[in-house]
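In structure tokens, one chain follows: the form predicted alone.
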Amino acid sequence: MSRIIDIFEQSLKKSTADQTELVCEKEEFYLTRFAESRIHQNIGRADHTLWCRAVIGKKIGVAKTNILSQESINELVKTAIEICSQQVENPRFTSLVSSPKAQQTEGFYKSTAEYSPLNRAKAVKTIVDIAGQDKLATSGMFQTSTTELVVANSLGTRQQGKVTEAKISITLSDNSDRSGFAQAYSRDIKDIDFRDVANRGVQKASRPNKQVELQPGTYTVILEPEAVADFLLFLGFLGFGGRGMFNHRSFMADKIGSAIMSENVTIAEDPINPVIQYMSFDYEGVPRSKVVIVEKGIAKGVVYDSYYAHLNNVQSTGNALQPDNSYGPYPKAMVMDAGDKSLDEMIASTGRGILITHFWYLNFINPMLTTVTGTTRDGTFLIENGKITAPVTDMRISQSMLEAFNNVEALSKQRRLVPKFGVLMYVPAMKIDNFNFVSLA
């Protein structure tokens, strides 16, 4: 890390741009994939991605490489300056940012960084053996990684940090209609209980009774944390970022201070939460901060990078993405407040409903109305008179996510970490009324 800073220092001194920013992201990850209860892929990869953002007046140029040397970075800066000279001015741009040193979270664990392929294989075998007792085949992935980030700019920002993560997801199935999904995530591999992951998957796939088909319509549903995270991820993309607020393409626009969800729903971007332990600064070197997005159902705010913070006349919350991104800021570390019920209590309080483990996929239908479609998968069950009575043939939904979060009857007191597309979420299960199913999957 210190070597990268030294290289950046020299290149920044030689830059002829008005302002220059250099970013290096180093990732080392190891992946074990398995199918039909056998490991079929075991890989490791280490690489650097380096960006230079050059600013001349109000023109901006971005260049990228993966060659880490003084000569290469000097050339990267020249390329970014050349690209900058060919751009049109952006009258809304003001400046790069000068940021204080971020306080590093405890996100790096040696136990994860040094976890061996043999240990990954042993963990997979534990899961396979447990699934095999119920004559279930196992497929899935198990990944460990270390990510290092360095940001330096000509205004004096100097940041460096390192985090680890371990994640595993499994699907258990047989030749009939039985299937079950489970996953686990932690910065520290020691916190993952592989037997618990296997048992959760087996519990889904081994429910007794024949699968039933339900008619389309509205039902009370209980979404397990993975299904809640599917919805929360899309809400984050659609409405919890400063770009959508500025362009009035967010369902949060003009709604700050208004009720948009049930009063038992509180959502925050909370990267410094001890369970989350996200990288303590963003790709501009701005320290990440906690942002309350929804508090007891009331819209409170969204996240920003420096560009959209200036346009909205607020401070950056430390949510800038990579310099060449086209998305604008969105939350990367969301936490939902827990409720006061156990999952079993939520099921027991349901006269007739559907338990959903997770969604196979979701797609937008109407972004402004937050309407999505998708199908349930690997653990959908009928609840009758407070008990799970039968597996349900997977069904397609067409549902406004805001309406769903407005119809929350209960939240579980247990929460689970769920990673999706670079976003980490710590969420409970949710009981929701009037959830719309439109057909069989």
Given for the second form:
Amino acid sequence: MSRIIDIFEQSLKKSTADQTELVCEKEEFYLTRFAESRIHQNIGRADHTLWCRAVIGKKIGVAKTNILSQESINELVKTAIEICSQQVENPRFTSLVSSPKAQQTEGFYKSTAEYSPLNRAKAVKTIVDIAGQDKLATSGMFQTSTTELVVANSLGTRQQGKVTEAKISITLSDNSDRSGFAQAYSRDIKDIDFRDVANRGVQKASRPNKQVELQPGTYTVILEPEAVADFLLFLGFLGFGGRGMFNHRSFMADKIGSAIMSENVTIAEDPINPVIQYMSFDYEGVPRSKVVIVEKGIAKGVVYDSYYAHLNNVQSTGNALQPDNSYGPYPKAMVMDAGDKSLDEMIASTGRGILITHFWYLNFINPMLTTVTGTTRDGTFLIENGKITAPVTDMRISQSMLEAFNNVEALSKQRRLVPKFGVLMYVPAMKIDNFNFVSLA
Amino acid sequence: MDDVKKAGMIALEKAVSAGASYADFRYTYTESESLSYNNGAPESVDESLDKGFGVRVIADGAWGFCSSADVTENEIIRVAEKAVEIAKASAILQTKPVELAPIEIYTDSYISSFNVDPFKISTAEKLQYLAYLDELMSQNEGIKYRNSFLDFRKINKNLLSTEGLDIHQLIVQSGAGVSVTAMRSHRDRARRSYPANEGIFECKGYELLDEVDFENNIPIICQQAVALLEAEPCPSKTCDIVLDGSHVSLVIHESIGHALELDRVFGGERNFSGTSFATPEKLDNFKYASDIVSVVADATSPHGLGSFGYDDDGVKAHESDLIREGILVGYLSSRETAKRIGKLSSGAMRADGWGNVPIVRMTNTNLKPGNLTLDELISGVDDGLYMQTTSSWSIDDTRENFQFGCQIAWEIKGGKLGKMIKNPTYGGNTVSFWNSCDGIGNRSLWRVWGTPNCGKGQPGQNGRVGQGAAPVRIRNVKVGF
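Mind pulling up the form predicted together with its partner chain next to the form predicted alone we just looked at?
Next comes the full complex, this chain leading.
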């Protein structure tokens, strides 16, 4: 890390741009994949990505490389300046940002960083053995990784941080209809109980009774945390970022202060939450901060990087993405408030409904109405008279996510950390009325 | 190390001495440039260099892979040893040693066909081109948002193996596209794009831009976007549909290409991308589609985005049958998966860059052209819809049940196109859908459409693939979800 800072200092001194920003993301990544109860892919990777954003007046140039040396970074700065010189001015751009030192993140655990390939394989074997007792085949993935981020700019910003991640997900199945999904996530590998993950998967795959087909229509559903996270991720991409607010493509546009969800729903971007332990600053070096997005159903705010913060006359919330992104900021660490019921109590209070473990291949039908389609997967069950009575053949949904979050009858006390596509979410299970299924999957 | 071959030999020797029974070394150096324009101003201009290497081994009968961006001798040795350590860890769950189908061993160099190296064209000239596209879109005052992009990639790749492979490939890819949005209110808007939802991507140089008719088509999509605001919604009913080629490309990709990836068929993607209904016992006897439907995997399609010289197993690019006259006759496969069904590899083992392990991917999944004109396809429909350009897509984890949407449609009544329809959607089952195909457009309507962002695998890998497609006619489809 100090080597990178030293290289950045030299290159910043040499830069002829009005403003210069250098970013390095370094990754040591291991992932074990398994299927048919054996390991079929098992990888390690050491990489670093380096960006330079050069500013001349209101012209911006971004260049990227993964070649880490003083010479290469000097060349990267030159390339970014060259791009600048050929650019057209962006009148909306004001400046890079000068940020105070971010509080050191606590999301780094040596236990995760040093976890060996053999330990990963042994953990997988534990799960395979447990599943095998129920004649279930195991598939899944188990990742341990370390990410370091360094940001330095010519306005004096200097940030560096390091976090680890351990995540495992499994699907247990056999040649019949039985299947069950389970996952776990922690910064510290020591917090993951592989037997618990295996047992949760077995429990889902081993529900008694034959699978039943339900007619398409409207049902009460209970979404387990992984299914809630599927929806929340899409809501975050679509509506909780400053770009959508600026160009009115967000469902939050013109809705701040209005009720958009049920009163029992509170959502925040909360990267400093001790359960989340996200990297404490963003790719511009701005310290990440807590942002209340929806409070008791009322739209409160969205997240920003410096560019869209300026355009919306607010402060950056520390949600800048990589310098070469064109997507704009979105939440990376969302926390939903818990409810007051256990999952069992939520099931017991349901006369007839469907318990959904998670969704597959959600995609927008109408982004402005937040309508998505997708299917249920690997753990869908019929609830009758407060009890789970049978597995259900997977079904296709067509549902406005906002409407679903506006029909929330109950949330669970227990929450789970769910990582999806680089976004970490800490969410409860949710009981939702009037959920729309359009066909069998 | 500048000498890639020497680097590879060090890696292979170290892997073997550490206990590997098989090893390959793959080095890639990729230059990328992407530019975008948004409502009269450049949104982004990004240039990127990326290089690194990966060592894949079999040790104790199991796979291991390790990779690094640091191409130095010490790191090459560390990575090779780590790959073997990882493989030996994999072996504790290996019930049967990995076996590979045999291949021919080549020493070769492959260069994809292109005329103008896009990396020799200045950024200023590229921005000027985007400004020109933006100007064309700005002519229609009903358009609220205008987006355009250019995308170029040059990939240098070396593959060496303990079996004697020594292959170099240089592949140049170019992409371009525009999209426009008309809106009446923030929640009432219509988007059109050209040439396809994701633009056009081919293995070509800068000359690609001369071959795309933006000038005549941008005014058309602008008019259509504005008109869509007043169009009627898609009715809910069962009817015949005609789909344009760019959208058929997506349907092939989702319901045939992915379904016939043999690693998926065996459960290798069970926890993530899913499995497939097209299981091996169906090979050579399953009626996947109607008699007029034949599909091949062809990594040699001229300028196809999924074209190359050799896959990452070292298998020479070739055409292989997937569906012949409606019958399932083949899979997309690797050396390992092909061996399991007693076949040779179809040459579909591909990795996203140096840092990922190769997995079975599509190459160019080509639906063979039929013999009908677009007018003939439409005139054969009494009551139906003609749909153009993908807008949304979702398919289940066994690739059977899907729901797709398009940007625009027109009613078909008595074989003639009628009023415009907005947000058309349809759904169905892969097998019944393709068995209901009774018309395919002719060669003049056919082209290979590039998909630059096909996701698969954990960690997620981005694949660049193609689909050869012409418009098709499908009977009795449920529309309007």
